[in-house]
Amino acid sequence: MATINDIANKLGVSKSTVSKGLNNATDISDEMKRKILETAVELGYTNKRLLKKEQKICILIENMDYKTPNQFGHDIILGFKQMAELEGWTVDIVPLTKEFQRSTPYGVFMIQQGYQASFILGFSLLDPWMQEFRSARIPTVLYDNYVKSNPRIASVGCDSQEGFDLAVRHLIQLGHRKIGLISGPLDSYILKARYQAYLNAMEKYGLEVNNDYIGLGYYIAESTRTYLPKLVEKGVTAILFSHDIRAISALTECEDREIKVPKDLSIIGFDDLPMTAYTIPPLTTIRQDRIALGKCGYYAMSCLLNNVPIGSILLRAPLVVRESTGPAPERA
């Protein structure tokens, strides 16, 4: 582990100057503080003074509701804290923006706050810190993201391939052959993974992969209105969705267009949000165990903190069959 002396030697300054920079003293320049912090990150320095005060880890979250009970972020955090706090950790929940990431490097933030490790929720591939994770020295666990070749970074999530395999097989058993996909844009690791899982499942079961059966759009309601009728016109009899919210939007769109679900069109979501059991009709979906995901996040972090270079943990992704899927219509 790097020391204050290592930082001082690299910068050619005194140890007292380094100590002042690490502790945000007012009698050195902001430029020198920045150099000291950036060098500390580069060398893998840990601020032992802060660590002695409190054993702290953090959950850094963006684009995810974490305050409302039973919502995705809330339940993942609950599972994480159930394990972490049992072992004596203080867990801080820190909401982030891309603007903050651009202004403050990840490693600098972690050293300044005295965090020993972090669990990252809700990041896309466009987040500035995603680039920093490639060389980060701080134990970091990513949910639904993946960074190659860094033994200090681990990933947790659900097995998208297993989930889509089960969904496509279920639809085949119901007589469907033209199966489509509606997803968000491929600017996140998980949406890319689910897109590829769809392609792999279609090829595995010998079904036609056709770009006309796929719709990718950012805005949920707008992309549903655009792509759902197009896919139906192409003869698609079942559609997989990258998330439950998109699938629920499709149920509304079908009702507006007098498309009967599942008589005319079968629909499958991904996540098994609490509301999916109460939609009309109840939604067939691929389940993510949110509490278990949080627990896996802490388990992966514990491995990294104990110098076990774990790569990724994927939970099973069972298919929950409800009433939004049924036999393929005659036109199939």
The other form holds:
2 protein chains.
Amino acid sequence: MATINDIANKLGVSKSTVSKGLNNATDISDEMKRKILETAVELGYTNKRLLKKEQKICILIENMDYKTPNQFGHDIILGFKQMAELEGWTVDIVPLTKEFQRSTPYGVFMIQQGYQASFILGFSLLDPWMQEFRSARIPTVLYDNYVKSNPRIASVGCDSQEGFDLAVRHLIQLGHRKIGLISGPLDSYILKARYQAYLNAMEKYGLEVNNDYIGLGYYIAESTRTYLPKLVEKGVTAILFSHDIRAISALTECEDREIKVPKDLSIIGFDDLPMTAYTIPPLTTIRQDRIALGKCGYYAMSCLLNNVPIGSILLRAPLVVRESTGPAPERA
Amino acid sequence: MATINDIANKLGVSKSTVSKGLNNATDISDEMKRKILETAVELGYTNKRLLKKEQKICILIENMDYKTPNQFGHDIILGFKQMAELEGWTVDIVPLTKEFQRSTPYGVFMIQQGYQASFILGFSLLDPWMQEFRSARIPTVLYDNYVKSNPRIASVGCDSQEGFDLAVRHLIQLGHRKIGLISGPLDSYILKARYQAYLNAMEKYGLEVNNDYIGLGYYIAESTRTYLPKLVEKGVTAILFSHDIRAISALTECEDREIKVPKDLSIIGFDDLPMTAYTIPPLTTIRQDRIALGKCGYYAMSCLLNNVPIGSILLRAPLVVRESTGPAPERA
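The form predicted in complex with a further copy of the same chain, contrasted with the form predicted on its own above:
What follows is the whole complex; the chain from before opens it.
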């Protein structure tokens, strides 16, 4: 592991200058501070002084709500803290913006704050730090994202393939053949994975894959309003949604259009948010066990901190059958 | 969790009979003992009396050598025990035969021995208990095998896809285009996965997939002797092997035939067995970090024992470049 001496040698400055830079002193230039921090990251330096005081890790969060139990991130954070705090870690929750990511490199942020590892929630492929994770040296666990070949980065998530496979099989048993997909745009790792999982499941069971059965759009209500009637018009009798929140908007849309769920149309969500048990009708959905996801996030981090080069952990994605799916309607 | 009472009610016998059956008493019939044990498995009963005395888990092993450090299973078991014994578990290593599996159901074996969870090494798709794992109720972690949708079963292994992807990319950078595969037969989960990983990597990099470039055979020396000259004759300049042990037999075969490695033919193994650093030439191979695999096996088991429905853990599979790969030969 690199020392202050190594950083000083590499930059041709004194150890005391390096020490000032690492401890954010005011009597050296910002330019020198930046150089010192960047070199520290490059060499894999860990701030031991901070380590001795306190064992700190962080959850970095973007694009995800987490403050109340009904919000997606809440239980992931809870599960993670249940494991980590038991083992003596202080866990900071740090909401981030893309602007902040652009202003401060990831490695520099982690050293400055004295964090030994991080758990990354809600990042899309557009988040600036996603690039940096490819070569990051500090243990980092990504939820629903993946970085190839870097032994300091691990991924956790639910098995979209298993989930959509179970959903399509359930619909086939109910007599459905024309099964559609409504999803967000393919600008995130996980939405690409679910899109592929849908295609694979359809092919596996010998069902027609047809672009007219698929609708991708960013704004939830708008894309439901656009695609749901189009798909129904093409004869689709069941629709998988990339998230519960989209499936719930579809229930509202169906009510407005007097499409009866599940008599006219079956609907399956993804996530099993607490509210899905209380929608009208209650939603059939693929479960992401968020407490377990948080715990696995900590398991993966614990592996990386112990030099076990874990790549990914996938949780089971069971189908929770409620009342938004039923026998396929007879069509003329 | 089921009690002795539940088993007694289900079978319409007394609690003391059930207790005798569970404790292998001699004064009840074998038939009744079997019924009691099978019902105990069905209801998910755990033998608490045994639990209080001792916390026991087991590693069940078939088709895999593990007694010396050079044998594949040795370090997997070591890594597992390093984690498990630290946390107070007694770990039994139990070699198994297919005959034994046919004579005693898995669930019955686990209850009789008082094991709370197992780690399964070396099973092929032909091992009788593989069927039983689909519905097993006791926490079970499979190495290099996979069972769909059962929340009590998890899998650990190395990421074959990542490994073969890195291998093919390395060969392309050296100018190879005709890349072959020599593997065991596709009667195991992991050999199927590696076969698919080879096809995916070839397609991803736009290389021709040709059945003439692929040789699958059970007996190692024999299939090397059969396929290696055939592949070379078809113009193949580099061969991926499903295991180091096959790649090493190819080095011998090349020496007999005066095929120079890597001048005439590049060779890549899979596993990074200790001996691969000392072959002539030292073998380029895809690393399975076996200590880490063992540790992850324990991590996965620990998840299942805490009701975290983990499906799979995949470890990184880095390419270790040694001297059995080199620039593609110029061909007329």
